[in-house]
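Only one chain comes next, encoded as structure tokens, the form predicted on its own.
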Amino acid sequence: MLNFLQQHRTVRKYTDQTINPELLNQLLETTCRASNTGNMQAYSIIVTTDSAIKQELSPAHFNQPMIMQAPVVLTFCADFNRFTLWCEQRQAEPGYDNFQSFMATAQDAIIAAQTFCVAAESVGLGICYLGTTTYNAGEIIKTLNLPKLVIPITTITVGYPETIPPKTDRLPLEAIVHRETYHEFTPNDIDQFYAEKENSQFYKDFIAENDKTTLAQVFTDIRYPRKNNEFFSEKFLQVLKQQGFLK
């Protein structure tokens, strides 16, 4: 089993075979069966294989081509609205618009995600997480017509892998766990940690392609500049209010 999760890859091209409607429904009841939060499932996920549906979601996570080409698009999303109709209906008053409600929600969300990636993998699937979910939150609340106290999480594509990628790269596990607690980082272990990473010809090739002189200028002013997080961030804020998780 620990083999099998480190031999994970990144799929972003799929066949044209669809996956078949039982082993997608057994793959999602084995999604439903992750950890949550008290139990309560406040999550959904959202199956589309609609050309039509797949079109509308596609602006919204920027047209890439995955979104298109796999035969599933999953949007999972944070959902407190079914949790509080059932509260409501049972002489219950519910207390989950606020914004710790949408974290154990939003966790939940991601839990079930990489559950069903897990899953979908051990078949022989192929998946692609999509980063652009919560760019455009708003978008996507519109194409998959979410209410109130729901709000989309992260994305995931599925689909027959065309080829299988090499797997790609990651840091030290020093760089990652801390034993009992936080050790921080002296310039030496920046350097060790990144070594490996920036010394690769596939990223000096990333660095000359981009104009830039080291691989973190590329994530800070290529990738993930200040202007693009802050826009994104105050666009996320606002569909937090919209949907009801911030007063």
Contents of the next structure:
There are 2 protein chains.
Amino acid sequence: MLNFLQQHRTVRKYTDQTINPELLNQLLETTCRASNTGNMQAYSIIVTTDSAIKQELSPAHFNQPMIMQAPVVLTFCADFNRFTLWCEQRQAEPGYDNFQSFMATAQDAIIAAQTFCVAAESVGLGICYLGTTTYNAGEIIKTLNLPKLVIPITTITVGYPETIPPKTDRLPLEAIVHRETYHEFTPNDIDQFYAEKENSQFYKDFIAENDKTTLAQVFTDIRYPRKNNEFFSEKFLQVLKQQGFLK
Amino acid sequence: MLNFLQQHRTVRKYTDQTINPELLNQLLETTCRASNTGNMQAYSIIVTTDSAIKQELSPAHFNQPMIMQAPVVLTFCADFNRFTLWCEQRQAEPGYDNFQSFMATAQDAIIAAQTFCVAAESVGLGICYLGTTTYNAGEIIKTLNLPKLVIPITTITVGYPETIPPKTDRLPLEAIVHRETYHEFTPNDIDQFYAEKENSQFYKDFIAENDKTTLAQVFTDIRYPRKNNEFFSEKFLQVLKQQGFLK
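Return the form predicted in complex with another copy of the chain of this protein as a structure block, the form predicted on its own having already been given.
Starting with the chain above, the whole complex follows.
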């Protein structure tokens, strides 16, 4: 099992093969067994296969081709709507229109998403997480008709892999794991953690293609620049207010 | 594998058996193979086994006994500190002190946490998520010496199960899964989704023990009341500001 989990790759190209609806339901049933806050199951999963709806979702994901190409697109949502409806029908006064409740349900949505990914990969499917979901949550809310107290957190495209891409690199464990408490890094630690990545021909070519002098600059100037991060921060905070999770 | 994932239980009581450090490292290495935003690996994992530090963490988790009883406590953190240090050492201008970056790194922390849980369960360990982490993030930050741009998102206690508790109930799949787009629920849908739960003797006893008339009231009045949710919302928003993720 550890070996299986270590084989994870992000799969962005899928064959034409559809996913058997019974198999998909089994994967979703498995997903719903995952840990969640207080067994409230305060999350929802929107399963989209219809190409007209995928077409409408596509711009929110910056037209990444996986949306149209994958047979199934799953949008995992923070969702206190169902639970709130239940409380209202049962002489109980719900109080989940706040940020702490959002954090709990957003976590549950991600726990479910990752459980789905492991389950899907175990039956030979390939998955890709789309980080664009929180960038353009407002647009996705419109397309998927999400009511108040529902916010899309992540999107997974899933299908049978056309090819299995190579494994991507990872930092050494000591860059991620701290023992007992957090140990702040020295400049020398940072140099060591990133040495293998920075010395690889793959990243050297990547820096040159992007016309930069360091790999970090590709992230700060092109992939995740401050200007974009701040723009999408403002947008997502507005969505939190609009959907009722923030005053 | 689907069958294995469906066997998940939350384990809150552990035997005295410690976790072999090599095995723990294997589980952590496996965890780090999981999907993450832009392969920035912007998260960290604090592994706490020292009982003095666990003792200090304990009140932040409302003295739930798992903290002291489990051989290993893992705190999964949103972390843009390391990445920011790297950018600064590489003539790149980081821009990750904002809410969108927080959402990305918080997601990555949870994806890692759930991957760890699956890996740990596959080798016979039992896990428990502690939702108290975001309630008292400020206190945990002090105990674990977390610098700016690092926030604890969830905590997992892990050890060998003393007993395997029974599986908990789940709502029917159609309460969680929406086809193509979101379909708002009728009062009748809600009644049907919750019927099995509400008719079970276990929950009938639970309602009586809590001196309530409906199960929903146990959640709204005792387990997750508005007053607490709003109090901890304010506290966590302050932590986001203090750690540099929110203006």
